[in-house]
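Just one chain is shown here, as structure tokens, and it is the form predicted on its own.
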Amino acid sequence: MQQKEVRFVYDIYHSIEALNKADATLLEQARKNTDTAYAPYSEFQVGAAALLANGEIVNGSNQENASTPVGLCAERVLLSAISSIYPNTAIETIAISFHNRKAASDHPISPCGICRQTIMEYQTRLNHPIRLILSGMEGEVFIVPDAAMLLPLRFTSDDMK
């Protein structure tokens, strides 16, 4: 038998005030999406933003639909509109934050499965890693140096091949 161990390491802020000027402002305007999102049904709005290799910021929030199946989280509106408006442009920084508006939004969460996998297609994709900064609307931030450390046993194109 052989063993391995997967390490996932990440920074712990206790505000945004502790970030650097980038980071908050990134943050900042993650939250500020937090109100273009379309959640009727779960009040569970999620605002994400993307800083690119080539300094612009792209925007993102969730769309819900009646048809559950079919609506998409901030993540994976925020890397559409990245790959539509600057495709083959790498990503720097996502920042995620959400507005729970059932209950406190007081706390980091991360990205669900499918959110995981289709940021490690872009990474993949582009070769290069993707830092995320993830928070409530108040509260601990986390900062996640690669997004591969959410997604260690990823399924990638090389098990297609």
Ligand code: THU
The other form holds:
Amino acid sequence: MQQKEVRFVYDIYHSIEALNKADATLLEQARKNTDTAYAPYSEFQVGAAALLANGEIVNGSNQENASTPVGLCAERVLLSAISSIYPNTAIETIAISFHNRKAASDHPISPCGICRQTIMEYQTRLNHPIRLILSGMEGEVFIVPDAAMLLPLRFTSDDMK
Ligand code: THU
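Requested next: the structure of the form predicted in complex with this ligand (the form predicted on its own having been shown above).
And the full complex, kicking off with our chain again.
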């Protein structure tokens, strides 16, 4: 029998003020993008913003539906937009924030399982690590240097070869 340990190291900043200018700008944009969410059912508005390798910033937010499973998380709306507007362009960093209309929005949230899988498809396709900046509308900021850390033992296209 063997065991393997997976280590997961990420950075924690006390607030947006502690970030460098580029990261603070991207997080600020993700926070603004919570305003474009269509989330009348959950009232949980998620905003995302990506900085691409070509210097462009692309925006996304969650889009819900009366038929609950039809709804899309902000991260997958963002990735679909990037892939269609700037095909085959690597993503440097994605910032994710949220505005919960029913409770405080003062802690970081992390992408759901389906979004982790979707982010990893993009990262693998472009062969470029994606950094994540995670924070609410205020409070601590987590920086994950490589989205792969959020999905160890993942299923990839290599498994089908
Ligand atoms: N949601 C996101 O957009 N991203 C996440 O990382 C977590 C959850 C959305 C889905 C749904 O519209 C609402 O937040 C509540 O789950």
